[in-house]
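Presented as structure tokens, the chain that follows is alone, the form predicted alone.
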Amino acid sequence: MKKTVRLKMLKLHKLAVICLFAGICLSGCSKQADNQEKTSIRIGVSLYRGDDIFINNIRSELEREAKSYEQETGIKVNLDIQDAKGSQHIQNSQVERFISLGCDVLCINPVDRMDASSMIDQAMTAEVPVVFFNRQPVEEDMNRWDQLYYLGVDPKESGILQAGIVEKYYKENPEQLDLNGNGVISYVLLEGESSHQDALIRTEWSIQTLKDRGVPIEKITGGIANWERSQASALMEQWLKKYPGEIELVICNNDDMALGAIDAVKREGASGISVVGIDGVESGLEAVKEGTMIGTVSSNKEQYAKVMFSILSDKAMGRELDPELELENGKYYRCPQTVKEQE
């Protein structure tokens, strides 16, 4: 009877070993497969809307990046790129793609800056990170996940920079601005969205700087262009008719507007006007060279696509992020701006 007992622990004691054994073996490999390192990650893509100039300058520079991290570390990176055409209720559709396809990052620039919860709830059910860029979400709705993120200009340097070169010109050829000699500078306003927080936030600062420093303006009308140059030259046409003669100064949201501005001006034959943008895309870029631009903002967006790509990357990759990014509050980054003036 004592024997068949101890044959029994023994046999017990073998099936522990055994068990024990085949435990540590599996939690070896399970924590060998955790550290390979992926060997190819997805990317999703979403764009408010992709004939936007500047979005489109953005995604060219992204695209350059995934391609150099690529050769760099031959890592596949598979950017799914879509367009959601204005529509919120198409991004969340494809966003909901994205997840469905195993994204391991979203990159979002949002088309309704005030909507971004439903997306944002996707992506934490999903416990996918989220990249967002250019429109900022509402503090609320980014504070809700320490996975997501944010990179854009900081609109009230954009807006105090676009004063300073009007100031600038103003001082060094008030004959330029002051087109009637009365000793005040008479502008339109080219605004972007209503709703979008660089717009506000640009032409508030704009606008305030200037006084505070002392150029004497007076605002004859403005108008919203969303952004687009058609609308911009659309509504300079107008103003050009209703306002003869009166329009010194043209102060917009962003270069494409007022390259749309200058079209208008060209189409009615007038002179004289002073046009400023912000964003330095390459054709306001090249106003400027040419002189139909007196300035514009640019922001560096090899630095931006640079930055939003190491972000994208390190949480593809599951990694912690670069802490030479310095993000402010840890999901903020702001990409440097500097200032294109006529020479």
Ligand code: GAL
Second form
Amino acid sequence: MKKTVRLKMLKLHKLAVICLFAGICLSGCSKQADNQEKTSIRIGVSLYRGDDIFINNIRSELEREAKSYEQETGIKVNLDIQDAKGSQHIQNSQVERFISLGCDVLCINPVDRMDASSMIDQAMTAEVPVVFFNRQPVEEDMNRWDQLYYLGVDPKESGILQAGIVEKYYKENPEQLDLNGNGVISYVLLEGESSHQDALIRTEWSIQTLKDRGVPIEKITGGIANWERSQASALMEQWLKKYPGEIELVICNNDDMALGAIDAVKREGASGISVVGIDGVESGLEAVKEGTMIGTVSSNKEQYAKVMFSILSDKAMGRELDPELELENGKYYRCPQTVKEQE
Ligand code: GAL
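Since the structure above is the form predicted alone, I would like to see how the form predicted together with beta-D-galactopyranose (GAL) looks, so please show that one next.
What follows is the entire complex, opening with the chain shown before.
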């Protein structure tokens, strides 16, 4: 073999050894980086409306969870909470921003639960898992990716438990509910947003259960007050004027509207009307204690936020989810609820 050829081969051989060595080093280094746990996580949270009382209760619990996780694990949690102010357009931009900031996971309370697809598209493209809560996206959307989760309360259970409060109160104090003693409870209904699963299903099951259990009820009227105290108060004021002395019970899809009805009852000087809610927000529980509400169905907000944060942090850290959560179809969690009624 000629000297120049031998020299070239020797050089090539050396180069191959160097490359091999560098390759081993690099793969070793990247493995080390993969194995190294993160020291901080970033979670983008978007709320459908920052002024919603129940959502605010959940938000406070979530912040508490994040703090205690930091203390327990030493991992820094960047919880970026934004208010979508009732606009799906604003929320879509918030999702875009979260992704561009490098959020590890998203926590979304959708404005329009029927229109979650563009947020899902963005998250899927960027491979960022999403935990939706409280406003359930349609099943077709939820089934698009195995990195989508949903947490909320079971609206059918809320309705049945609410009916149970009225039934028990009626059995114990029939004259308190049937004020005119005609054997029938005349009620008005305050409902949440028309497209919200919690409004539609709660109403259906509350009324159906009362009927099934033989509680004699008769509807005077009803209306949509979008979960809001002031809207409920305005509607109730109209009804009190239109049906003086007729209303005996106010069935409300949530506590804030129940409190609005009570505001109107006080303003109009009406008396004896019973009001029942759902949520167990602090102001609602207070009203039950004071005796202005006969009861409420209280969701366990601490547990709600605990489970939500557990999924968020595991996803952000790239870990397996806690098998004890026993998610329905691997993606749904229903938060437990209990009844709080007058003692
Ligand atoms: C319901 C809750 C309401 C309101 C609404 C917002 O589950 O009972 O008070 O917060 O969600 O989506």
